[in-house]
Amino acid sequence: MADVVVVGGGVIGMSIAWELSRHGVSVKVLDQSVFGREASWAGAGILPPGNADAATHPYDRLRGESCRLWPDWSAQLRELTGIDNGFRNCGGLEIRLAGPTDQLDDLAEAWREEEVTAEVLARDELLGLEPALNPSTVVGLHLPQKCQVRNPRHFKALMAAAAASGVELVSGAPVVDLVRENGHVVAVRTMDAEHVGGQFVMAAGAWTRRLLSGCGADVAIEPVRGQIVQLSARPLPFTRVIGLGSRYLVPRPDGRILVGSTEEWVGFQKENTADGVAGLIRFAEELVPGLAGAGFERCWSGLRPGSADGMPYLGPVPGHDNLLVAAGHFRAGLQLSPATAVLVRQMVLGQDLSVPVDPFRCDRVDQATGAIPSAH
């Protein structure tokens, strides 16, 4: 019997498994398909800066804790597995192609309140940093501490480290039910087996709501499709992550450029669409006109677990003494995975929490409406 059974083998579940296992906890991870091939594989690996000591909002504190952990996690995984996850500080720009020149001032001030370096730049200063940008760009925000990681490589390193630590990995095992007795989970049932454990963690991303529905916990998580396009350009026309709202360009050192991403509430449909791919290519060319000549390599999509209020669910499932949830991170699963894993380890082992989890509880009340959040 494992001390902890983790349901969901994406970056959140695998991070939890590795973190627990290196603190002496025996862990089994169940995944309905192939490990890490859902949202974890589909993202672009953008890691915004953060400062947990200066942040006041719970989400920002969680981001700040992860930001602090990323360099050490990356170094440890490389040492343990020999896999370089591509973590590096490349810097980032948030730009606007039209509108007033002061439209990013409030965003810059919000970053500075976290004691994160953020500098508003005029057009000429932006083009001095990244000459390939659209010359009509009116203003930009420079975040020199923005980092990136190559998420497929990071996941491979996580999985290898977890396996080396003795984590039992079971793929192709969709959970169909939880076996419960008087508020205590005894086992999770798959099609052909029951997996017994001391404690259980639900980290099944977009599928978490379905799995918890029989426990009286209606976590407001829905799948949100995100499509991404991969281009190639050598030499790279720019070196920093470039963002405009929810969309971005991420340059990899080997000449690949990720263009993302859409946000589509279409249920559990993961297919790429002509309109989605074409829109991303137009967006790339609008930000960096020279990308009109870039090579098209491939496209893919993933289902991100979006919560109704934009906050993940972390902590105990009400009415159960040995069931935790860690899901609903939406587009931030990768960036928040180290801090999430540490928090789960602290909860499992009864340790002091590095970040208060009450704001992330399953039965939280929506601060704007005074009601339990509902899904989109």
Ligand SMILES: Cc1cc2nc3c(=O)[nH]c(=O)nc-3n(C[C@H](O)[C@H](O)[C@H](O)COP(=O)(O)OP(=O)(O)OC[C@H]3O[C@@H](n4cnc5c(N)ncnc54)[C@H](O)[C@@H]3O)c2cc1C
Second form
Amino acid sequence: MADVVVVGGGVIGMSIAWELSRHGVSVKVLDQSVFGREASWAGAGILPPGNADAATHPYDRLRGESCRLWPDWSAQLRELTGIDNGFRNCGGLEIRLAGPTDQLDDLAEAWREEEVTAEVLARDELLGLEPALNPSTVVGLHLPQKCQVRNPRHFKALMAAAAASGVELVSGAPVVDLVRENGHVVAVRTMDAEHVGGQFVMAAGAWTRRLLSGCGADVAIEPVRGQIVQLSARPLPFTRVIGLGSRYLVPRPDGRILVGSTEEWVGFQKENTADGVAGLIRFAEELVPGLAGAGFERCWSGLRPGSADGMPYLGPVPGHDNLLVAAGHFRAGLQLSPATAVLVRQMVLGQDLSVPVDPFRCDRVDQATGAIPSAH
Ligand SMILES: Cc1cc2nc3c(=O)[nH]c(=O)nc-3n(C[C@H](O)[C@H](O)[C@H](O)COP(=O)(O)OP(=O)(O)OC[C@H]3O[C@@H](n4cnc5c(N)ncnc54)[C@H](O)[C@@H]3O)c2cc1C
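Mind pulling up the form predicted together with this ligand next to the form predicted on its own we just looked at?
Next comes the full complex, and the chain you just saw is listed first.
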């Protein structure tokens, strides 16, 4: 019997499995299809900066803890598996193409309160840094500590490290039910087996709400489709991640450029749409006009585990003594995965928590309305 059974083998479930196993815990991970092929594969791999010591809100502390862990995790994974996950500090620009020049000042101030370097740059300074930018850019925020990771490579490394440390990996095993006795989970049931364990962690991304529906816990997680277009331009016309609101361009060192991403509440439909792809290409050309001549390589989409308030659900499922949830990381599951895994390890082993988890609890209520947050 495994000490811990993790349901869901995306970046969250696999990070938890690796973290637990290297602390001496025996782990089994079940996935309904192929490991790491859902949101964790589809993501763009942007890792914003953070500082756990200066941040005050637990969400920002979680981001800060992850920032601290990413370089170490990447180095350890490379050493253990030989796989380079492409983690690197590329810097980032958040730009505006119209409007007043002071519109990013508050954002810059919020970063500085976390003691993160953030400089508001005028048009000429921006074009000095990235000459390919649209010359109509009026203002930009420079975050030199922004990083990126090649998430499919990171996942491959995580899975190899987990397997090497003894994690039992079972793919093609959709969990359909939990076997419970008086608030204690005995096993999770797949079509043809029952998987017993000491503790259980539900890390099934956008599917977690369904999984927990029989347990009296209504985690407000819904799938939020995100489409991405991949272009290629060699040599790369820019080197930093460039963002405008919720959309962005991510340059990879090999000349690939990711253009993301849409936010669509369309249930579990994962296909790309003409409108989504065309909108992203227009966006890319608007930010960097030279991309009109870039090659079109491919497009894809993924289902983010969207929570109504944008924060993950992390911690015990009420009414159960051995059931935890780690899901709902929305647009930030890659960046938050190392700190999430450490927190879950601390909960499983009864250790002090590095970040307070109260705001992430399953039965949290919406501060504004007093209601359980409902997704869009
Ligand atoms: C287009 C796009 C861009 C993104 N960009 C970024 C980014 O730049 N930075 C960032 O930090 N985040 C980004 N994200 C978000 C990030 O990808 C997610 O938050 C993260 O991958 C969630 O990981 P997860 O393991 O919870 O979910 P998933 O990767 O979806 O994994 C969940 C797993 O659970 C399995 N599962 C589901 N139900 C069951 C069941 N009943 N039984 C067994 N297994 C089950 C699934 O098969 C799946 O493998 C992006 C997401 C998208 C879609």
